[in-house]
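One chain comes next, on its own, written as C-alpha cells: the form predicted on its own.
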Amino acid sequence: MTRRVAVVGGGSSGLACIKCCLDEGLEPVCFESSDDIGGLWRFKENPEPDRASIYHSVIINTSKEMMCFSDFPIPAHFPNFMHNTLIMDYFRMYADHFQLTKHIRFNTKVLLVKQRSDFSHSGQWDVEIEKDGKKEKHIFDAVMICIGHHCHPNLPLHDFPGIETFTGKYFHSRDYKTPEEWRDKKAVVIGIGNSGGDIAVELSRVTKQLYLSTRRGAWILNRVGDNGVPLDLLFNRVVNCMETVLPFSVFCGLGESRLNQRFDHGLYNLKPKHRLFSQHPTVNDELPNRILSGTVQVKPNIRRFQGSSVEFDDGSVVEDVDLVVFATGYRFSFPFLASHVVSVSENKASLYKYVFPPELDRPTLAIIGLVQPLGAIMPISEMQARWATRVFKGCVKLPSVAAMQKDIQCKNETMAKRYVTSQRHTIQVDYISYMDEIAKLVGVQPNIPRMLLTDPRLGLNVVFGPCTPYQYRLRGPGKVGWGPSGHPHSVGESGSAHADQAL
C-alpha cells in the first residue's frame, strides 16, 4: 500500500518534497494555504498575513548554476541573477516537466498536524485542513513542512524608546514594495541585513536623504567576483578545505584582507567587530557607491525617537523623519503542531541535522528548508528532502535518540562559538559542509578519490570547480546524466552518468 505523505506550503521546498515524494514512489499531497506556487518568491502587491513577501525589485543573490534543482538546470538564457518573476519561471517549469501542480491543493488551510493515537506503532498523523470555509480531516503517513522562515516579521519595537510619539509612517521591511512614494522625503532603513542593504539603496534613489542604522555593521560582499565571475561560483570544496584546516581568524582575515581591497569597511563606517564568518555576510553592489555619493549614510543604533525625530546613540539628531523601515529579520514558528512535537523559543528549534525532532516515536515528521545558508536554499532543501523521504521509507535509518540530541547540542555549542548572537544565526549553515553531512546520509555524496582515479576530469571539476547541485547526482538513488541536448534524464543506480556536462 502506498504511503501518503502531507506536504505543508508550496513554495520551492515543498516543490522539491513532492518531486523526491514521486521519486520514491510516495504519494504526496501538498497542502498550499494561497492560490499559486512559489511561496517567498511570488511578488503581491499586498501582503497576506502569515506568509512571505518580498518588494518589487528583489534579485536573488546567488546565481543560477548554484541555486537550481540537482536535476533540472536552469535554461541556458536565463540571466545569472534573476529577477523574482524569472526565478518564478523557473518554477513553473519545474513543476510542469515533472507534473508537480496536480497533487498541490490551493487555497487550503493546515489547521492542526496532530499524531494519532496509535502513533508509536503506525507512525501516522491527523491532518485537518480548511477550504472554502470547510473543515476535513485526513490521515497521512508522514509530513513534510515547508512554510519557511520568512512568514512572522519581528518588529521590535520596545527596543526603539519613543515609537509611540513618532510622526511618521513605519512598517517592517516586509511590508516594503517600492520607493515612488517617498520621493523627495528623508528615510531611515533599520538594519543591514540583504533586505535592509537592498531596501537603502532603493530608497536612497529617490529620497531626500535615506540613513542607514546598524548596530554593529556588516561584511559586505558582491555578486561580482574575480574575472566578473559570480562570487558564489568561487567558493569551491577547496576553499571549504581551507576553512576547516587554517585557524578561523586567519581564514577570516584573508576574506577581510580581500573585501577591504575593494573598499575600506572602516572608512564606510560599516566595519563590525566582528569577523567575516561570524555573521551571514550581507550581499549588496551598490551599497559602498551610495555610501561614496552620500545619498546613503550610515548611523550607530536609535537611541530614541521623539516626534518626527530620531536620535542616534552617536547624539547625532534627525529632523523631519518621513519614513522608518524595520528590516529586522524574521520569526518562525508551527502553530498547527503541538508544542511537545517540536517546540520553537528564541527562534530555535531541537532538529536533528535541522530536519527531524529527535524524540518522536516514529520518523514521520520532517521539517523542510528551516535552514539559513550563505547560498541558495533550493538544493539544500531537496537534498534534505530526499533525505527524508527514504528515511520515510525505512531505506535510510535514523541513529538513536541519545545520538541525535548529541548531533543538535554539538551543533549548537559550534554555533555559539562561532556567530554573533543574533536570532538570524540559529540556523545558520555552511552550504557545502551541510550539503555534504546529509548527502553521505543518502548515499549520494561524490566520491572524490574514486572519480580522481576513474574519470580525472570530471574528478578536477568537482574538486577546483564551483560545487553545483549536479554534483550530488552523480552517484547513489537518484542518479542523474546529462544527454546530449543537455537535458537530465535519469539512469539509476547502475547506470553511467554524464553530469560532468553540466559541472
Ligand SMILES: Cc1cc2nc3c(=O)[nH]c(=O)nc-3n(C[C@H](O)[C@H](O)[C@H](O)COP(=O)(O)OP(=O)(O)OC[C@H]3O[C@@H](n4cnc5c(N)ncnc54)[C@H](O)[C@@H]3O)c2cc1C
Second form
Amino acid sequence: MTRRVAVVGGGSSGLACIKCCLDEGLEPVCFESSDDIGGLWRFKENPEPDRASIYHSVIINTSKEMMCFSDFPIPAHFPNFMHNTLIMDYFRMYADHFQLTKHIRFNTKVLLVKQRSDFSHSGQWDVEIEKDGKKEKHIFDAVMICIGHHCHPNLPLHDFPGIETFTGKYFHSRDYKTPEEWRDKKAVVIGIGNSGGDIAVELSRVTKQLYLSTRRGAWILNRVGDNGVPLDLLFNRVVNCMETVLPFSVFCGLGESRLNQRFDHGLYNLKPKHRLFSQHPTVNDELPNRILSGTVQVKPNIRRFQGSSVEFDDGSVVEDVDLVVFATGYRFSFPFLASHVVSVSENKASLYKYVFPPELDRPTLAIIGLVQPLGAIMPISEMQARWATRVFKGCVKLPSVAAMQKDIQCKNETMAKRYVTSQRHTIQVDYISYMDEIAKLVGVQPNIPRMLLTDPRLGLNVVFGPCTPYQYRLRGPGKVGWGPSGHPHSVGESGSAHADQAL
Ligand SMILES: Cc1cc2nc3c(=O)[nH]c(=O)nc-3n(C[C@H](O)[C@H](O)[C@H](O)COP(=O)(O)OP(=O)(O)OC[C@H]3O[C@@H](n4cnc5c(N)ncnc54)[C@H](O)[C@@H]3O)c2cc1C
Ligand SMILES: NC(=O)c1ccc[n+]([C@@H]2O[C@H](COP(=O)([O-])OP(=O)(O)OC[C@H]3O[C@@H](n4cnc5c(N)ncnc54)[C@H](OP(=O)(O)O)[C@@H]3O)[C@@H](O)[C@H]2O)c1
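If the structure you just shared is the form predicted on its own, then what does the corresponding form predicted together with the named molecule look like?
Full assembly next; the chain just shown is listed first.
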C-alpha cells in the first residue's frame, strides 16, 4: 500500500518534499495555511501573523546556480542574484513542471501532529487540520515539517532600557516594507545581520541620517567576488578542504585579510572581536559605500532610550530619532508538536542532523529546512527531503538512539566552539560539508576518485568548480542524465515517478 506523507508548509522546503515523496513512490499531501506556494519568498504588503514577511527589495544573497534544486536549473536568462519576484517565478516553474500543486491543500492550517496510540509499531500520526473554520483529522504514515524558521520575530525590548518612553515609531524588520515613509527622518537600525545591513542601506538613501547599531560588529562579505564572479561560486571543494586542514585562526585570517583589502573593517567601525567564520555572514556590497558617504553611521549597542533620544554605549547621544528598526532576528517553534517529540528552547532543538527527533520509536517524522547554512537553504532542504523519504521507505536506516545523541552533542560542541554565543547561531551548517554528510547517507555523494579515473574532466570540475547542487545528481538514487539541451532527465535507481521525463 502506498504510504501517505503529510507535508506541513508549501514554501520552498515543502515543494522539495512533495517532489521527493513522488520520486520515492510515496503519496504526499501538503497542507499550506496560505492561499499560495512560496512561503517567505512571496512578498505581501501586510505582514501576516505566524508567517514570514519580507521587504519589497529583497534580493537573494546566494547565487542562482548555488540555490537551485538539483534537478531543475534556474533559467539561463535569470540574473545571478534574483529579486524575490524572480525566485517566486522559479518556484512556480518547479511546481508546474513536476505537477506539485495538485498535492497541496491551500488555506489549510495544521493544528496538531500527534503520535497514534499504536505508534510504536505503525509509526503513524494523527494530523488535525483546519480549513474554513472546520477541523478535520487525518492519519498519515509519515510527516515532514517545513514551516520555516524566519516567521516569529525576536524583539528583545527588555535589553533596551527606556524603550517604553520612546516617542518615535519602532518595529521589527519583518514589518519593514519600503523606505518612502522615512524620507528626511532620522532612523536607527539595530542589528547587523543581513536584514539590518539591507534595511540600513536602503533607508539611508532617503533618510536625513541613518545609524546602524551593532553590539559586536561584523565582517562584511560581497555578492560580487573576484573578477565579478558571484562570491559563493568560489567556495568550492578545495576551499572546503582548506577549512578542514588549516587551523581555524589561519583560515579565518586569510579571509579577513582579503576582506580588509576591500575596506579596513577597523576604519569603518565594524571590526568585530570574533573571527570571520565565527558569525553567520553578512553579505552587503553597498554598506561600505554608504558608510564612506556618511549616510550610514555605525554605532555601538544602545544604552538607553529617553523620549526621542537614543544613547549609545560609547556615550554618544542622537536626538530626535523618528524610527527604530529592530533587525534582531527570529525565534522558531513547532506549536503543533508535543514537547516530548521536539522541544525548542532559545532556538535550540535536539535533532539528528537537524532533521530527525532521535528518540521516536519509528523514524517517521522529519523537520526539513531547519538549518542556517553558509550557503543556500533550498538545495539543503531538498537533500534532507531525499534522505527523509528514503528513511520513511526503509531504504536507509537511522543509527541507534545513543549514536544519534552523540552526533547531536558533537555538533553542538563544535558549533559552540566555533561561533559567537548568540541565539542566531544554533542551527549553523557549512554548505559543502553538510550536503556531503547527508548525501553520503542517501548514497549520492560524488565519488571523486572514481570520477577522476573514469571522467577526469568532470572530476576536476567537481573538485575545482563551484559545488553546485547538480553534483548530487551524478550517482545513486535520483541520478539524472543531462540531455543534449543541457537539461536533466531522471535515470535514478529509485522508483522515480518522473523517470526519463526530459525537461
Ligand atoms: C529577509 C530574508 C532573506 C533571506 N534570504 C535568503 C537567501 O538569500 N538564501 C537562502 O538560502 N535563504 C534565505 N533566507 C532564508 C529563508 O528562510 C529560506 O530561503 C526559505 O524561505 C525557507 O523556506 P521554507 O519552505 O523552509 O520556509 P518558508 O518559506 O517560511 O515557508 C513555510 C511555509 O509553511 C507554511 N506554514 C507555517 N505553519 C503552517 C501550519 N501550521 N500549517 C500549514 N502551513 C504552515 C507557511 O504559510 C509558509 O508558506 C532568507 C530569510 C529572510 C528572512
Ligand atoms: N538579502 C538576503 O538574502 C537576506 C536578507 C535578510 C536576511 N537574510 C537571512 O535571513 C536570516 C535572518 O537574518 P536577520 O538579519 O533577520 O537576523 P540575524 O541574522 O539573526 O541577525 C540579528 C542581528 O540582531 C542582533 N541582535 C539580536 N538580539 C540583539 C539584542 N538583544 N541586542 C542587540 N543586538 C541584537 C544580532 O547580534 P549578535 O550577532 O550579537 O547576536 C544580529 O546582528 C539569515 O539567515 C539571513 O542570512 C538574507
